[in-house]
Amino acid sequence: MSSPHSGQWREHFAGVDLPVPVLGGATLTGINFDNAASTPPLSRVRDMVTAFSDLYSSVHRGTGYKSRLSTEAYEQARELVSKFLGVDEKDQVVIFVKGTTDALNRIAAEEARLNGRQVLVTEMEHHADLLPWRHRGDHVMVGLSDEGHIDLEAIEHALKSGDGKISLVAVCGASNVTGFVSPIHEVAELAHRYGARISVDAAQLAPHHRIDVRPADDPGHLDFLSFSGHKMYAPYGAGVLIAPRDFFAGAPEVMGGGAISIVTWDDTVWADLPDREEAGSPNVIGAVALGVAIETLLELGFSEMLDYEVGLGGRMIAGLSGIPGVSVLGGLEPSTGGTRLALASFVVEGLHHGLVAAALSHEWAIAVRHGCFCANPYVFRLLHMNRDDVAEVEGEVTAGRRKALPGAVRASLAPYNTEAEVDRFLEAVRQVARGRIKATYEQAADGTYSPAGGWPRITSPLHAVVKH
């Protein structure tokens, strides 16, 4: 039975009915199941960006009408973010950044100044929530449960064994590989119990799950939280960092105009937050787009959207589990109750992940992602690879032979996707798993596949857009 909500929100998203050419010369309406990488803009956000371009100007210091209007819109976007997450601005600050990666690197740069302190990370983390800690200071990595979930006991054991040296626990709000939602407030309680703070990489969580930062006196309070607009239906280059106001003690990591109160020949007086952490000309349009996206999602019924997504994801995961030769990373549970996003990574027995993704694209007009999804250690674990296996692959990749890099295929959904799209996707995977691939594909040196004999060059649509 179809959900009464299937397709209800589709008209509010831009570009979701794009005709896509497939092998043989036919054209199909494309299916975008690559939302975990980037989402299309909400139509209202797209239209706002076009309209706001006529009004855009520099912010904060200009006295002209456009500058004052842009400043008001920029700061209104900050207020929308704050209310959306339940931020208490007496204790925390909302800072606009380029994206989640930028936010996490800023935290890591400041955290690295705490000599002798460590950052605890989990094996689940995206590279953006692993590499900044690994290469800027001392870090401790804890393992996961057998199913690939956050292990609270392992985290507490590491905190206890750290004897007060661990100053920060960095954890993803939801995995971009399995869709597993992390118990972030329980992790926060553990961190605070042992004198540490928590940083939540919410790049995947924020668009698909309600988040409440909670007051500073709540044991489950989230100290740091980061997310990106391009995963939240506002792909215009802006992101958000929520941080404690007392965290930024020294000179900012990024210095320049707007970050200072005064500069003399011998001294620098830094501005108050958030200005001191937003040096240079900010991405005003990106920030405003993100604010409009949040406002629009709430008006459309964000909670209802999320419930629909969970149901759609359950339909997809259940369908994948019934296809012979297909295995879902992390297993099938949990798939209800909001503990797993509408996202699944899977492998097809006997077929390279790149070949599966290519066949879905070229023959079925279905966009997915394949590889390790910038989470190598987690994917290696879920593929049951041991250290010798990984060392062998590392040798191959280091030698330039990326064909050896293992991985999976990921399908990730959004509120504009429909049950009909899920069913078409499942039929496509079923046919591919049976070996019914229509074309012959060649693997390139980087591991990707394309139809033998080439594929018509994709010409840029920009000139056509400009003409219209």
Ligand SMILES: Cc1ncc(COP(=O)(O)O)c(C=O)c1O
The other form holds:
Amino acid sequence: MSSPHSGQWREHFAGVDLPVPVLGGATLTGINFDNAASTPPLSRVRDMVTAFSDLYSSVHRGTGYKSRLSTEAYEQARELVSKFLGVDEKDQVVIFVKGTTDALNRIAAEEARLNGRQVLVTEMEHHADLLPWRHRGDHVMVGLSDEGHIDLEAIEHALKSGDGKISLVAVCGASNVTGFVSPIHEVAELAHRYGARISVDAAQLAPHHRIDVRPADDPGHLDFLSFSGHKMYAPYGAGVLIAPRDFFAGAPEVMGGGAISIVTWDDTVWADLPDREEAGSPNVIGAVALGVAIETLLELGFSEMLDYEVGLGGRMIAGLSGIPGVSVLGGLEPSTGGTRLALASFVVEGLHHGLVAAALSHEWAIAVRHGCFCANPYVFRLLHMNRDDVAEVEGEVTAGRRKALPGAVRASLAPYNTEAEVDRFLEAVRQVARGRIKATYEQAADGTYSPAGGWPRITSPLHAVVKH
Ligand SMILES: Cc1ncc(COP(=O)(O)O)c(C=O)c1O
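For comparison with the form predicted on its own, provide the form predicted together with this ligand.
Starting with the chain above, the whole complex follows.
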């Protein structure tokens, strides 16, 4: 295949050329640099969802034609996920869940039953990979290198001093704040060496990097893996949890129909996996959409897309580094070799992150994220805040003054984004950083900014169907 060119994959993604109203009543083609939050669907996935809606019915126990067809599609989606990740179904099970948060909470709920055990988390984790461990059980948090990377020595030290108490190491495959890609197989080797398992939060990694969970007898194998369809071009409410089959013991965390073999007046016999972990009616359309997304990404060229994204990310980070007053969290290390996603969080000196994000949207039709990206400890650290600084902010926020919350602006790219979009974004940031903000913005009590007089009116398609 010839080397990828800018825009090569754009036609395969839905809704990426939307005219967006901006300041002064004009419209511009929107730029979506908020892919780390959620991605648009692949067009094929969107079309399949429409087509499959005509065929959809309940799965597993229905004898009707549509039920049998839907069951087949649902199980095919499981197979696609399994093959994509190299899962050996003898040792591991593919469970369809709502998303990464749901998956991690399920692991934490099971893990919490094992009294006296600890989960090791890194300071880099998204709240979804921190709070379940913190509030359902016991955890230890290890620090990072000075630049905010995973610190293998710190992990090994914690495992050693855990004296066998640490049963699980929970780590993200890639950070949603810096885009740093974690050495997951090396962390896995360490975890296994000290008798622990590894859980990888692959919400950010799975859409961009090909992951192989590896066989159970490989020291670097991944025991648990979680990711979300909506970050992987299939925003229809399904996600995936890969887990060791022997992990689930006793009653499942979520109980209900479909999870049992038989229920008598006194007894419950749980079904085999995966059914016992998929109580209730599953999200068949979401799972099938995710399966189709995986197949489509493979067909379009997963690794070529990564190469392309790496180039695009490098262009963005190099560009940001040349803008006076802009600093990129985690430094300017480019994404060579796929060690960083095409993602950058940055601060503009003297300007609130919410103001920068509002101006990029309202004046340039550029969608970004701002704030702490559900990874408060990591962002506080990257902003060089000490414990006193954080305590002060905590006091303000607890008193309802959310304006005090610091943060950054995040731009996250996908294969449908183009060099021209990156260049327009860089020009926008350059102008904003120079103070060339045309509109007046007001800050609300929650810290967010909006144009004085309000945002241009949005007409949701639901207006056509909802009677007011
Ligand atoms: C690294 C990481 N983990 C977990 C999550 C949670 O994913 P979801 O909201 O799909 O459950 C996110 C979402 O932003 C994320 O970026």
